[in-house]
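Next comes just one chain, in structure tokens: the form predicted on its own.
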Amino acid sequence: MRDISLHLLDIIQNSIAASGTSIAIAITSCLKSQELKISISDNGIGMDEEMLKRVTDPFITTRDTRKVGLGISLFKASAEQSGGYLEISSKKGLGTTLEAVFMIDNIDRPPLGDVADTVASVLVSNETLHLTLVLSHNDEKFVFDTEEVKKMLNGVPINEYEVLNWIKGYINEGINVTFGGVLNEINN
């Protein structure tokens, strides 16, 4: 895949369709480490340890539409390819968290993409889903909730495409702020 973004929605999906509700989202980049961390949480069914040991083999998936389960592999060697890591942690009933890590640096990592067009791509069809989305760099800390944003909206749907079109502004400039203002690249 070419960017972190995609990746994310990839990973996003396996969560809805693992039964999950609710999905927190936490982008973290760290100057002094060089690492840009992606973590993706979710309270869906979760894994038993057999399947914990198997799910970054491309030949493994729970799905009985295909054979393959493609996108927890490639996310798994994009991390790598940029000096990383990925690392999953699930239990049955209690949900699944991932969290690959890139080097800043490395000429390998992807970019990170259009993080507010997932986020919104997500929304489209999951008006239900608690979603949450914090961004971090140094000092600044941005935070995204869709619960509080569906208080604010006061019964408006969180999918009408005003709202969307709003959430893609608001997490965009998120980005820019945390990021320093450059929204496919992290300035150093």
Given for the second form:
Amino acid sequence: MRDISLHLLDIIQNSIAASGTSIAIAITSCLKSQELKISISDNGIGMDEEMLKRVTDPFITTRDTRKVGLGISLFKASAEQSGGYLEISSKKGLGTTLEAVFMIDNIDRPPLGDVADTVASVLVSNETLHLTLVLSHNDEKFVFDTEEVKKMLNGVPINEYEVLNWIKGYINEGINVTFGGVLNEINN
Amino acid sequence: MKSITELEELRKKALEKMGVRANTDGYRIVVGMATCGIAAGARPVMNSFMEELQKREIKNASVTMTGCVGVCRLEPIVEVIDPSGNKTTYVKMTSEKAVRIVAEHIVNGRVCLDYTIGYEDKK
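For comparison with the form predicted on its own, provide the form predicted together with the partner chain.
Once more the chain from above appears, this time first in line as the rest of the complex follows.
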């Protein structure tokens, strides 16, 4: 994967495949600890302990179209390559949370990428999904919530082209405001 | 700074031309968006389809995504299902190919044979 936003898209697809109807994404950067935390939580079917132990193994998958499941293992490898780590917690019937930590100043950290495009892409064919995106950097905080948008749209589908374009612009502004000068470090 | 209240204006505009992509009787463009597809560039391909449909004001086509189609080496893969249910599988997709498929297949009903899985397999 070229950047973190593509990993994010991949993991969100897992959540949707696991019947998740509500997905919470949090991107937090901390200059002091030099950590960039990416957290994705869903309310999907979750995993039992046995599956949870093996889920980062690339030869484990629940799909039957192919015998490898690379999404989580690639995300883990990417985080570890930058000196970070990946943690997964899951409860059967309750959902799953993935938290990946990337070290901001590590030369092997992938760029953040186009998070706004990832969110818009997910909404194209998942208009009923409740998705929240929280960006945090020190005291700055930005929150995007599809329920808030849907309330304003009052019946107009969230996946109308103009709405998706607006969402991309809104999130991109949020990224600029929240991460400010750190943005370049995260994006380059 | 953008404000969520701008959505009220967008809502009015959208209501005027509702149904641009809600038509389920038309073409269905299905983009493979599993790990293999995403890594190979499926996201910009899907964006190009959306943009081109919007630009041409095409009302009888919808864009959706699916998981792994099973032929990872040929990703990004896009399936176009016509109103009669005939499926065409396009492989090794790019944004440029998406623009041509909209113009030729969706608008004029002509399959772009040189982008199909059958053509690729005969190479």
